[in-house]
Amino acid sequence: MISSLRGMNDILSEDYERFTYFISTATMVAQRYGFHFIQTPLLEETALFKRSVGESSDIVGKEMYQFIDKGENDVCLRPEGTAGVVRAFIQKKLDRAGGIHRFFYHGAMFRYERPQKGRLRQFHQFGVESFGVDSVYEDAAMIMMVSDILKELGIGYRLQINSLGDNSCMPSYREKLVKFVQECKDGICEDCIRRVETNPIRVLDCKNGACQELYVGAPKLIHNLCSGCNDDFATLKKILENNAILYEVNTNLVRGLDYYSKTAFEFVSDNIGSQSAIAGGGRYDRLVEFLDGRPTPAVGFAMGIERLMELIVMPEIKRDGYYIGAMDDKAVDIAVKIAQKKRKTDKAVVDYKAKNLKNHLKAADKINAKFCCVIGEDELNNGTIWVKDLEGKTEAILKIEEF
């Protein structure tokens, strides 16, 4: 027997219902905010992610599904969604067109990492990217959008925010941080030793407990912001407070790549174990320029769908549609014809096998149909159909034209 690859799961039955409910809910909220759907390819040039995510990251260094295709192109399955959207934004010359462009997307991403609960090798993300707005109010709108999605899904959360500064304040802070880490270099893990050379701000995000104890006294970026970044962060907090969005400042919340700046945020849940992040995002004003586009302010977020599946509170499922069956083989054709007409306005499912009424009622109940509609020999002769409302528990015999 051939099985699915490790970390690549099927989505069936109840999981499918939760999955599609998430997509429809998140889509509805994004459209309320004026965002439009974009779909990018699953397969991209590897160079796109090396330049955007960064060669020093674990994603590019260890986790990408990368190969040389038959045209000798170095390609990979996308490990995240933002880079592809930025590539499309530049390729379509939207960076040169100016104006504001707001997109949302959802789809499969791929990372070769150790599978665990809520973390798969093929996983799905819902993401949002906004281009052309340099106001902190757009950052706040991203946060409020995630909050609205989670509330619609009945998912509780804690919001953490931080500021990553900009070109005015980040370089001098990085020097202070590197100096601090080098003074305690003997006690830090190998990952942090590597990060201090390639991506120093990422040491603050280290999951090693011993490292975190050493970094308690590290200089905090939040205390080294220039006046512009400081004012923006104060404004962000005020907007969230004015809109009843609770938050906590996490000075260790970082993104670590050069194109990220100012706002960073993460939504966490206490109900999914140690891997608690359920959504995250921030401002990346320099990424379009990094990928050879015109400098364009941008901000966005992404949500891992599998991580949220068990937390979703599903609405009460109501009976829906028509089950249409035959008690006589001669009635199957008319049942199919009736169902096809019903499908112009309603959901209709046909059972092609002739059975008795009791079994038809069981089958209709199994698919949660609202109406069980059956044609037997008498109905066939009289041009009628027997209809039972499974919700209201009423029944009637109707002329087929009337039905």
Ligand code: HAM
Given for the second form:
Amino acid sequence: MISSLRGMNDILSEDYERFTYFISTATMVAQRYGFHFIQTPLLEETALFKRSVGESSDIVGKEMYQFIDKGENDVCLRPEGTAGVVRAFIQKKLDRAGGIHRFFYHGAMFRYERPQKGRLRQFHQFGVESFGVDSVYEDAAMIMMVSDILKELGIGYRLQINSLGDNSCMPSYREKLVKFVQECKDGICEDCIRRVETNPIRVLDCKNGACQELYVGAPKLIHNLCSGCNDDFATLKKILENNAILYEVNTNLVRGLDYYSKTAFEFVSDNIGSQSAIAGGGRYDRLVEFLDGRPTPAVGFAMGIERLMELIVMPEIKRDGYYIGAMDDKAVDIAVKIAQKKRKTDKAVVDYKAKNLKNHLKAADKINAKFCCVIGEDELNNGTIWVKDLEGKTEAILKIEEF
Ligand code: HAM
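Now the other one: the form predicted in complex with ligand HAM, given that the block above is the form predicted alone.
So here's everything in the complex, that chain up top.
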């Protein structure tokens, strides 16, 4: 028997209900904030992610599904959605058009990680990207949007925020941090030794306990921000407070992708085990330029759908539509004809096998139909149909034309 690949799941039945409920809820909220749907390909040039997510990140360095295609192109399955949306934004010359462009998307992402609960190799994200707004109010809007989506779904969360500074304060902070880390170099892990060379601030979220102990006294970025970044961070906190969004400042929150500057945030849940990040995002004002577009401020987030699925409080599923069955093979034709008419406005499912009433009632209940409709021998002779309302528990025999 051939099974699905490790870390790649099928989504069906009850999971599918949750999946589509999540997408429709998140879409509704994103549209309320003025965002429009965008779809980009699953396969892109590898260079796109190397230049945006960053070669020093685990995602690009270790986790890409990368291969050479038949035309000798170096391609990979997208590990995240932002880079593709930025590429599309530039390719469609929207950076040159100016103005504000707001997009939302959802779809599969691929990371060759070690699979465990909440960590898959093919997983799904719902994300949004906003281009052309440099106001920190837009950063706050991203956070409020995630909060709204989670509230609609009945999901509790903790929000962590940080500022990663910009070109005027990050370089001098980086120097200070490197100096600090080099002084305790003997005790740090292999990964951190590499990070000091490639992307020093990533040492701050190292998962190694010994490293974390050594970094307790490390300089904090939020104490080294320039006045512009400092003001924006203060404004962000004020907006969140004014809108009753609780947050914690986590000075070690640096995110796993290299393109961020200024605001960075993560939503975590305490109810899903160790893979607790349910959404993450931030500002990335330099990325459009990095990818050869005109400098354009941008901010966005993505949510991990599989991690959220187990937390969603589903609304009560209402009975819906018609189940139509026959007790005699000769009546199947009529059942199909009736279903075709009903399908113009409603859901109608036909059972093509003749069976007794009890079994039809069972089958109608199984698919959650509101009405169980059966044509028996008498009905066939009289041009009628037996209809039971499975919610109200009433039943009637109706003329087929009336029905
Ligand atoms: P990210 O933090 O890498 O950000 O991913 C966002 C979310 O995707 C995570 O919070 C998590 O819920 C989910 N996720 C990540 N990896 C896995 C996995 N292996 N299995 C299951 N779920 C996973 C980004 O991808 C950025 N593009 C977000 C962004 C958009 N920033 C700005 N705009």
